[in-house]
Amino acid sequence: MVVKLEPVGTEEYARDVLPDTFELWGDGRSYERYVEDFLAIASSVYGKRRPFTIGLREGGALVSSCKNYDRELRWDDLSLRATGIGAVFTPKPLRGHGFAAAMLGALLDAERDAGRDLAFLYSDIHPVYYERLGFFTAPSRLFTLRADALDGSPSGARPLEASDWAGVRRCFEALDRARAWSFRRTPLVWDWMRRAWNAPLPAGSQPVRLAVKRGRSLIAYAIGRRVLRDDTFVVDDFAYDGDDGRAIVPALLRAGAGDLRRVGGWLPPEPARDAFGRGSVRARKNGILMFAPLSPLGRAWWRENEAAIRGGRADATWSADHV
């Protein structure tokens, strides 16, 4: 019996993979907009660096995939090639046999002799089923806080412009570097976030881009959804550039809440986790964050971080570094 590992084509995967998905990751879309929403990712730029989705074949049919990102860590002056693992699917009839754990571990296997560093992923099953296979879990929270208890003076914010992003990754770039290490937004990881972003969001959400400047010079921005149903200003991402930036975000986040009554989202990493309220804390059920080292540099940024990330009072990636 042959199983062979290989680049899953964009027509294919569209065809026969995501009439199954739809169902676990559409997210409110309609299934147009889903397939629509692959295919500019698949299509960029960023998603032509390496093959996107990929797949295990038994006697030529596809019985597993997953999709195949192309990341950079950076821990103080060192850079590490990343791997992001997301969308890992095998069809119900074929479910049981293993052909998701081979597909990985010849996946992780591929990415080692390809001098990756680490794999991660955000596991939307029981932990466990990765931790086998050599993924080691990290916290994973929601925070909520009510947004009456957040500084309800006039923030400055704005709609954020097209002419805004430079100001938007500077801002980041300021608060990234108080951090011993985080995943590097290139330019290219810029325009697959902006795609995201920017995408059509289900009836009942309104997306929120807001910016504060100090003259010529933004110093804050938050980008999130306005959910309804969920009385909710779901924060996506965020930052700010110096002490007046930081001191505008409380005020930020309850513009872009409004009249909702809760602000929450994924509990984002340190400094930025402490520039608003405490509000509550929980576990996520889904999109659990789980890193595999694969290189000796990889084992080595691990053993160094691993007690501040499991341990840590914020968690370690922002929402938008989801995949």
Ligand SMILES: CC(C)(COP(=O)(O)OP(=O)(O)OC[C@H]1O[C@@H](n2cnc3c(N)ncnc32)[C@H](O)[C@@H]1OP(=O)(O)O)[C@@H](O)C(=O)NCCC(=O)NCCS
The other form holds:
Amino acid sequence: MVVKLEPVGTEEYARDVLPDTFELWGDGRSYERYVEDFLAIASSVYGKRRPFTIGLREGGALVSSCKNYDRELRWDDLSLRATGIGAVFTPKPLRGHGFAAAMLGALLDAERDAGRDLAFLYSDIHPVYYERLGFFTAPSRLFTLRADALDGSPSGARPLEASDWAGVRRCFEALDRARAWSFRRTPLVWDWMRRAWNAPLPAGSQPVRLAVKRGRSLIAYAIGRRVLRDDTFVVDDFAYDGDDGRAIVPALLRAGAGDLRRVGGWLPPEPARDAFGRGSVRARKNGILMFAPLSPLGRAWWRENEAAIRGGRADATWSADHV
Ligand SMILES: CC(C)(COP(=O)(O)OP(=O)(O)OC[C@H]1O[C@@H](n2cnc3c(N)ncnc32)[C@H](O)[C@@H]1OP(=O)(O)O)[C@@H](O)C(=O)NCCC(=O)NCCS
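So that was the form predicted alone. Now I'd like the form predicted together with the ligand, please.
All chains and molecules follow, beginning with the one already shown.
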């Protein structure tokens, strides 16, 4: 079989794929919101840099599809070109014929030929499926802790204002410099993340965007959602700058929780993971991080970091990295 990967137009994808994937990935949103969120990213500068949705056709019909986007991975002073894969989907009647495997194989070949160093994805199915295609699984966990176990002193947190975003970025970068490698948050990536965080939330969730300043400098921030049904402040992103910033994190997360009982979310990478109390940690069933090195540089990165990633007490990426 000659496998040909093709871009799938935004309209075609919205018309032919989204109705089938809504049940899986709607995540409490209305169908209209699900489509709107897809169109927002697909038509953003970030989504338009390359065909954002691609697929495999047979006899003109789309038999498998996925999303595909670029990220840069910083490793010390090196930059690696990473290709992100998401929303791998084959319509039910067509499953089990090898369409998704053929699409992913062709995509990895094309990305390797285009000079990309590694591929990554966040799997919602048993990772063995992607391991057969050459991906490695990285620990992927959730944390939960009792809000009243966190420092209850006043944090001085204030709602994040539009003018605070430059400070948020500086704060994240200060923390990120302590890491040997990470996905780089370029201005385009920040735009995309802000857009995702600013989108209206499903009923029963309230947005939380808090910042702590010392003088005019932002020293810590936390972004997430209060999910009332789960009695939990779900933390999507936070960072701190300096010892003062780090010391305020527990009180900041407690302020984010308000009167909810729990704080939780994806286990953040080191060193952020150590900025709050221990709580309980368990494996995630969704969003399991996987990597496939593609180039000699990608393989060198994996060889040198594999033990720390696999054996680490923290996850390797932030939940905000999951597009
Ligand atoms: C996963 C999926 C894309 C596979 O598509 P496909 O075209 O049938 O894939 P292939 O023919 O290449 O592979 C079929 C294999 O997928 C495996 N598979 C399907 N669902 C799986 C799951 N939840 N966990 C692990 N493997 C799974 C099957 O076991 C099958 O293996 P087998 O043929 O040895 O029994 C398809 O089942 C699908 O669209 N599922 C719903 C969307 C989804 O969850 N996507 C994954 C997002 S990370």
